[in-house]
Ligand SMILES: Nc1ncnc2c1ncn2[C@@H]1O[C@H](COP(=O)(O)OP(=O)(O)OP(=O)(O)O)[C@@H](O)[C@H]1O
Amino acid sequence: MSDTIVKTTDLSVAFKVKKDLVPAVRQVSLSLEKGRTLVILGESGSGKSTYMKALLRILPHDAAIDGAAEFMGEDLLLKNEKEMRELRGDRISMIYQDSLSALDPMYKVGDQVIETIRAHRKSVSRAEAREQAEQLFVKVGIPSPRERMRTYPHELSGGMRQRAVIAMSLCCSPYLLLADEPTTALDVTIQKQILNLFLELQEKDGMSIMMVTHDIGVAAQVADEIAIMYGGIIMEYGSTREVLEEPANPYTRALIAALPKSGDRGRLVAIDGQPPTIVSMPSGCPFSDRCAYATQICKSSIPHLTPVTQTHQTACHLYERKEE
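Let me have that sequence as a structure, single chain, the form predicted on its own.
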């Protein structure tokens, strides 16, 4: 059996705007191996979350999905809604950015985890599910688990709520965990604890993780591979070291240059301009309007991923010409 957990080939997503279909994700080909972490990194509006939601088929009904998306060899785009419901929360789980909205404010946190377990494991009694939920709370580092299970979401801190959401996502021992900006709303100390928790759980259970974030620091801490996304396309892909230490794409280099440097009190090097929206996308490279190196071909033609090394690729016309 292949070690590839999830693989997309030319996956595209478009939304209906008035009478037109407007692309939000454009021909994205990525794969994730068992026990590894892929981080999709980019600015807000780049298509990261849309790509991830397309895998789970939880986009609005007017979204048009094209290409191929395989999970453990099964084509996700060919499954009906009943089959997808059985898959979601069982073999594939997702953690959302806002833990408060991910939990129902009307029900105690423990009850929500218990019902999630029983929804996917029909033969498990409520008493057994309660015991499993308590063990999960211990696993994700929630102190006094029995007491915390009796609380409502608003009675927990942001860090504890996020741990409860992680416990819920792990209740069926998923093969794949999708995490959509899982630490954005947390302070730096809690953020580090949550990221370390992901790494610990992955090491113990061999789970694969796909995470989207706009935070390079988060990507550097947890990723085995990084995909840089902008304007709905993959601009660069490779190992964490290659992408962050030897970036081959002007957009990646601009992102890294915009980071504050230790001990540097000077002005940050901001990227000029604003990211495009799906209704104002350049006809060529999506970064061409903000790139200092853009030429006419950049403005008229979308670049394709070109090998830099065996494990490193970049989508840039400048690099393509260098290779010729």
Contents of the next structure:
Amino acid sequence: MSDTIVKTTDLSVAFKVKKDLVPAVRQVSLSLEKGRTLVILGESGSGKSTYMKALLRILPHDAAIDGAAEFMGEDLLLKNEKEMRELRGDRISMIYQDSLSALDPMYKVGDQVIETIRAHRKSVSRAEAREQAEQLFVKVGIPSPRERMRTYPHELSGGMRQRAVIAMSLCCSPYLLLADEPTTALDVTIQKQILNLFLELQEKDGMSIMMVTHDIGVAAQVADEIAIMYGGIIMEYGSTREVLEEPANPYTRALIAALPKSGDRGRLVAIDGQPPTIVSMPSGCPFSDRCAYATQICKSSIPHLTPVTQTHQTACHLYERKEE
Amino acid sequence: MIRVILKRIGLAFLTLFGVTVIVFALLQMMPGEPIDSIVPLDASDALRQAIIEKYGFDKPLYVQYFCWLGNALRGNFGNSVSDNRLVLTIVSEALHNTLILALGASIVAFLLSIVIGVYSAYRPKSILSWVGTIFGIGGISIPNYCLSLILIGIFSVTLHVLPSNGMYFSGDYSFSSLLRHLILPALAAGAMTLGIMTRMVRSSVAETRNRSFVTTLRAKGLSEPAIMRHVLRNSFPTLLTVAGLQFGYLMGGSTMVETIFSWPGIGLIIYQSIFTSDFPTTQAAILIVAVIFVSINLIIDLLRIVADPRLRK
Ligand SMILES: Nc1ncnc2c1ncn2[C@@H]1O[C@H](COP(=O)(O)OP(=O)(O)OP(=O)(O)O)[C@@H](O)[C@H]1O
Ligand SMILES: [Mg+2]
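Now show the form predicted together with this ligand, given that the preceding structure was the form predicted on its own.
Whole complex next, starting from this chain.
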């Protein structure tokens, strides 16, 4: 058996916008091995969350998914709703970007974790599930977990709620954790504790993580591989060191210069211009209208990932021509 | 939380005080002197004077108000001018009958609207959803007296299957007799509630289904029924409020419906007492309707605090 946990081939997602199907994710091919971490970086609206939701198939019903997505050798797109339901929250779980609205305001946070455990582990009693949930709360750094479990989401601070959401995502020991900006709402110490917990689970259980973050420091710390996403396509993909230190794509360089480094939060040097929306996408390279090096071909055709080294690929016409 | 509750209760009492003032003032503003409905027009001046003194009509208005309020608080509304029975007895009998009508109307309306509303929020293109839309538009736009007449025309006049008059067949005070009399007026009075509630249930459930925590529930791998439980739990406080308000309206007496069907409820009492210038009865009936309405509102507010953890502090 291969150790590939998840692998997508030309995965595309299109949303229905006023009767038209507009692509938000375009032919994304990525793969992730057991126990490793892939970080997706990119500006707002580049399709990171959409890509992860497509893997769990929790997009709105009118979204069209195309291509192939394999999870542990099984085709995710061929599974029916019931089979997907068994995977979700159990073998694949997701930490939602917006933890403020990720919890049901009417139920106590503890009950929401217990409910998840019991949905997948029918033999676990309520008391046992409560016990497990409490231990998870301790692990994610929630003080006095027993009392916290009995509170409603609105009674918790943003950071505390985020930790509860993380606990919920880990409650069934997933093989694959889709983490959409999991630590953005947390202060540095807690962030460190959470990332260490992830690391521990990776070493102990071989959990794989696909994480979206806007923090280069975090990316450098946890990622084995990094994918740069922009306008729904992968602009650059490779080992952490190569992508961060030897970026071959003008967009990656601009992004790295613009993203906050750990420690100097908030000092953003924005890339000139606005990222395109899915309805105003340039027909060629999505970055062509902001790129200082753009040429005629950049405006007319979409670049494809080409190898730079064995562990590093980039999608840029400039690079392709350099090779010739 | 206690403070919130006390505040609501205080507000309810303030409202009730305002209501008593208005009810009292309303009758002062009605054409004709109250005294004229008590003494015959050809009574001697001495008799007239005696009665004015007995009823305190010569005292200043605010004294009259406090006397009346004091009596009202003790349940003493005096005797009916038209048939000399105790006003309290008349009004409480009527209230009891209105309660039967309101319960009949709301049970049908609530159950139907919840079933249709929830179903059509989940299946907006289904036939039941169309039925819901028709109920929604029809219930709100057809006046209940029109509907009453239509129902009587179909079921009483043409088909002869249901009675159109009163609460019981004469001499037959059985439950089935009551039930058969109840059906038409309950439908007529409940149609509006059905329309409003169907729309509310549907929009509230549909809106809740689009909240982002529902996607999280899906991402957790919950089954559709389990997710539905969360959705309904979240819509519940809103629906409770609307349902309570509607029940309040129904308890206010559907005067038109009660009059058309000769249903001896509070609405009919108000209508009749106004026409016979039976001041004490009108006052008591309006006051009690107002008290009930304010109380129901208070109860809804309190229940809402119980039902929505975000309102508990
Ligand atoms: N349900 C939807 N219908 C139509 N368009 C959508 C829908 N969901 C997302 N989009 C669009 O798809 C694009 C990608 O959105 P996505 O949320 O995946 O971006 P992102 O990379 O996660 O951004 P962020 O960093 O802000 O979270 C955006 O332009 C967004 O407006
Ligand atoms: Mg996102």
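Residue numbers count along the first chain shown, from 1. Just so it is clear, the structure is predicted and the values come from calculations on it, not from any experiment. In this text, the rigid core denotes the largest set of C-alpha atoms whose superposition between the two forms falls within 1.5 Å.
Student: If the two forms are fitted on the core, does residue 213 show a Cα displacement reaching 2 angstroms between the two forms?
Tutor: Indeed, residue 213 is displaced by 2 Å or more.
Student: Using the core for the fit, does the CA position of residue 190 change by 2 Å or more between the two forms?
Tutor: Yes.
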